[in-house]
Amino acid sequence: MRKKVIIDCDPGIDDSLALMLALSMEEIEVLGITIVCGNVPVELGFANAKKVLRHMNRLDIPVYIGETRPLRREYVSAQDTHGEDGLGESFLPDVPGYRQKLSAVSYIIRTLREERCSVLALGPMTNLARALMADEEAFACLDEIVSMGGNFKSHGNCSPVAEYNYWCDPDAAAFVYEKMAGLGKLVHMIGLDVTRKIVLTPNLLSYLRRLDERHGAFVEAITKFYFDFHWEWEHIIGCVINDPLAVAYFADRSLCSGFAAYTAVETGGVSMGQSVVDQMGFLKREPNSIVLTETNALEFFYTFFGRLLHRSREDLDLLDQLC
């Protein structure tokens, strides 16, 4: 049975890919695509939304725009590194249209109301904690929630300790961790110890393009930006894509694995942002986290190129040599 989910995200780059691999995946099926402010403003984030889903045809699926602002900190893009147009300025065509009447967050609690579904939470979690304290018990029907944030021993990527979707808007993570422990849930949370570990090289595009010209043109596209962006700043030949791992986990829970604890998001000072993970259980919590610790980035790979390109395992026989 295909998995329902509702995908809340923030395009972005990695976003995008990670839009494109949950296009192309039997496994799932996108329900809805909810719109946060984070790496973009979100109407920006809801232009380039459509334009991945005019690259995949898949047009008919509805996209609705949420919060334009952390729940209490000054909103903060993360356009240095996903550019001005947050598609590498690639400043691709725009589509027109497609607007829907509901909110995001409207939509988020309609549809959990409706029938069971998962979220997987890509951006900042501000649409997910308006919805809770809009309608906590619509969440009750929530089967899980997937978020690509957080980090537990790995080093932040705008701070020392924050990784950047939580740090963006922590009273919001701070907020869902803690409610989703109320409902006895557990949050997923796929975090830079698993996502640096996922790198797009320059063989590995060079790669995709010569397999799938259509698509791989689009990811060049979109991604050199990026790959600019981490030689600067990380001195990484290639660019970690850290969202298609959490599409990728949702579909398949063996790509990664690590152990359940509580995790409390700091809201505020110097270490704002930061993912604290009580693997010791030195707080005496129930857990509410599932933290992910490792992750096999070929197998990854072999399912990113494998669903979006729809080449047997054996048609990729590449991979080995360039992972």
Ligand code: RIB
Second form
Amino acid sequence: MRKKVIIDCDPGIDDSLALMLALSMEEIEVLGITIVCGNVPVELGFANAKKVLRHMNRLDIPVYIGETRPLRREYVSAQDTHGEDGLGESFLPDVPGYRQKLSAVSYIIRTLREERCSVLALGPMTNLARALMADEEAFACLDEIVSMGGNFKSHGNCSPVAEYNYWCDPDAAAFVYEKMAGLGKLVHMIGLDVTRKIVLTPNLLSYLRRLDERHGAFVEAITKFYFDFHWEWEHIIGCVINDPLAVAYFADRSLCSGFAAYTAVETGGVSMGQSVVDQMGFLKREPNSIVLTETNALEFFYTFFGRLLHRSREDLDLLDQLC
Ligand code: RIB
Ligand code: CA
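Okay, that one was the form predicted alone. Can I see the form predicted in complex with alpha-D-ribofuranose (RIB) too?
Full complex below, order starting with the chain above.
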């Protein structure tokens, strides 16, 4: 049975890789893509999602434009990381038209009311928070939320303690986690503790390109800027590709392990955006999250390359030397 999903994202380089993977996994049925302000302003995110869909020959998938700014904070993009165009300054040609009449928030509500599905949240949670404010009842039918965001013990990537998606709109993240607690649902938190282990290295990229020139050239075009950023700021050779791990985990839970806990998100002060995970139960609150803390990078790349390139593990015989 295919798992139906709305992908809420801010493409964004790793969001784009996540969309490529999701569209290559037969277990996943992407009902629609909703764009939120995050890595790039929402119009740019819309343009980039269409570029990825064109590359994947999937312009049948609808893309909806969402919130242009966080609930309360000033909007701060991550174009320093993803490039001015949001795709590593690859400046790929635009895909004209294709604009939906429905807003992202209305689409999320309508879809949740029409069919059982999940949400893959790969950007700030502003669209989800607005949808919950407008129609909390619609979320009773929600299967689950898998969120790339937050961190448990890993350090932050845009403040000492905060991960970008939850830092960009901490009020939205806090609101969604609290509402999920009230609905008795769990947010699967794919945070920096696991995503930092997923590094696309030059060798892995070269292998991808050797196996499939078209996909390899596209991934190379949008990640070269990201490689430079990672060398400068995280002093690693390669780039951490956060969002695709959330997609892979959504389809295959064996890829990550963790624990259930109550999680809250700090909305102000020096730790704004920090995901506060109550592992020991001090706050005596029922769990509202599954906090993923362990993953296997080699298994992830078997999934990523295997599905994107339609190759078996046997075909990917060099992967275990490259991870
Ligand atoms: O902190 C990493 C997350 O923030 C990723 O989803 C990246 O695309 C940005 O949205
Ligand atoms: Ca993202």
